[in-house]
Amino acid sequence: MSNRLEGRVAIVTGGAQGIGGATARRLAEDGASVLIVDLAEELAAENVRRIEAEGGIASLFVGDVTKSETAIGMVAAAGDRYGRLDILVQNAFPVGEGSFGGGVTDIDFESWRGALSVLLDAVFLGAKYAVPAMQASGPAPGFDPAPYAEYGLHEGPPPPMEVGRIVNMSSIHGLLQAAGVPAYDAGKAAVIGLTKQMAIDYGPTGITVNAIAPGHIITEKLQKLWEQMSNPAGYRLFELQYPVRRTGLPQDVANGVAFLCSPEASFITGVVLPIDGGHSIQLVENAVVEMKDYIQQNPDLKTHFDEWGAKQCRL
């Protein structure tokens, strides 16, 4: 264990499995103490106690986080159990009925506004109870502001820093669009807008803001479906589909989320990271001739979105 964040608290929403269970065990790791927030409570506690069991401070609390209840609750169980809030890490995906639908003309507006209120609210509600509990809590235990009097500044004292740290997962889908999936583009998309908009806001105020936009990652979940599928040839259609010629894992994300909430971090803001193995850098193109022969070599490859694609399809 490291403790480039000890003595901070952080919250991660959807901390029960996948990037977010990743996430809550990587910041425990650094030494920060861990409030998963999850509506999976076995899953959740589960990975509560492979944490402890590692040597770090982790607990749960569980609820839907699209309500304000929870927004309201979560913050106050960080207080309550570990003093402080420091890190929230919005991470929860509960997927809406209008996320995958189809397009516009497919999809009915109650689905649609469905979707976006998962996809959004959540990480609007968060944000809005979280900030100030971050900044009645100030700067990180140990945090010393004065190597920054000397550099960095012409005059005066500071500016606040090491209040806090916020980091929202969006998605590739949010840099980069798809067919039949206008709810869950247009969310991801404006999970990128709400980011850029409250780094703005609460830069002054010592708090950092940032987005994550992840490509394909392996989670417990995606892995089974593949299992499932049984058909390595498919899965290695993905594979060549990103320059570093493998598809993510949890702990790549993590590793990403961790460095934004550590002090090495503190002169970034606003920005969106994606952690996609070069997927969203490619022109698509060359990418499809690339593929094209292992397409033709390999006819009866599947993949898991083999039906919904052939149902997106525009020609």
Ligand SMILES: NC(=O)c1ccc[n+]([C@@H]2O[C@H](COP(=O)([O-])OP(=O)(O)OC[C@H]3O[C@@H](n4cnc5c(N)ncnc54)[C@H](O)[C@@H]3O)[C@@H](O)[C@H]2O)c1
The other form holds:
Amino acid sequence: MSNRLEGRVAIVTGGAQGIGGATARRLAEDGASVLIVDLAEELAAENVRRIEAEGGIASLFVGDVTKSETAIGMVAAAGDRYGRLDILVQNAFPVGEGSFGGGVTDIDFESWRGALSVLLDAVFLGAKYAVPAMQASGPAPGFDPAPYAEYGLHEGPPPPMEVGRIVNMSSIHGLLQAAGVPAYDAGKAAVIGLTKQMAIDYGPTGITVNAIAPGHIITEKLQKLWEQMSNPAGYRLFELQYPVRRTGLPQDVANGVAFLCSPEASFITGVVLPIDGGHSIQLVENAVVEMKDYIQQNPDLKTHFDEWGAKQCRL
Ligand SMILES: NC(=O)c1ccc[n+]([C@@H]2O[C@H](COP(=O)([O-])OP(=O)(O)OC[C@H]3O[C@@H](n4cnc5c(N)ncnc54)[C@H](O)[C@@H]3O)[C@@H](O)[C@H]2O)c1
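For comparison with the form predicted alone, please write out the form predicted together with the named molecule.
Starting with the chain above, the whole complex follows.
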């Protein structure tokens, strides 16, 4: 791809598969040394082998991102193995596991707390220990401050730059709320709030903090889910919801993460980048009416949402 991340060191949580897996591969293609942090040891090891086979540098750290010891350990491992830390991508989440569906009156407090520990606490913990390591590492290797000195009325060297990049994985659920998933939606919205807040706190030290809001991304797990549904008409309904008339791929999101971690994005912080084929820009009432004929023509369509009990409109 490029060598724009040459010499930089990245941690990707949930980097064994799915969006995190593609992100780990993409950052490695751009020249970063990548530490994959995941609970799924076998899959993470497989992704490390895949990166190495393509000439990249990667290794594995097995841990649960909801634990302080994982955050401390992964940052220490990045330093021990690669000598510094430049990039933290906070992406881990147990999609398809956990029982936190239902309204707030349906889910129990433990499920709510369990979901928020991965969605939000882990993002807090990762940043808590990564930021000091980024600050201690200083500007990324090869960074040339010269173009940023002496412009406008600015005199002297620029403020700290290229010290670190944090990218937090939110979702279109962080921007738009859906029925029956209060923990996921509140957690993903909170990730956006924390991202913007940290962008203000650590911008002066040369660290940018951004969030990504993916739409429906066909990961390995979601590919299996759709294959189990075996209902092309249901899948087409998903595609039709997107102005670009397709759902996303993990590499669509990985490309956005790599851009936000690149030198080209040094003046971008505190933003939420939707990578959703335009899904979240639509007015729902028009989009629904636009799909009315298709739904009437395909009365047997099914999606995985049917299995989760979210198909019924509460009249
Ligand atoms: N796939 C989508 O359509 C989609 C859409 C919007 C947002 N997202 C977000 O993108 C991120 C990745 O989603 P995905 O679909 O690629 O997921 P995935 O299930 O394919 O991969 C997630 C990875 O995170 C790991 N993980 C889960 N809990 C962990 C923990 N406590 N500690 C360490 N590792 C843990 C899993 O082992 C897995 O390898 C999530 O934050 C998800 O909410 C996904």
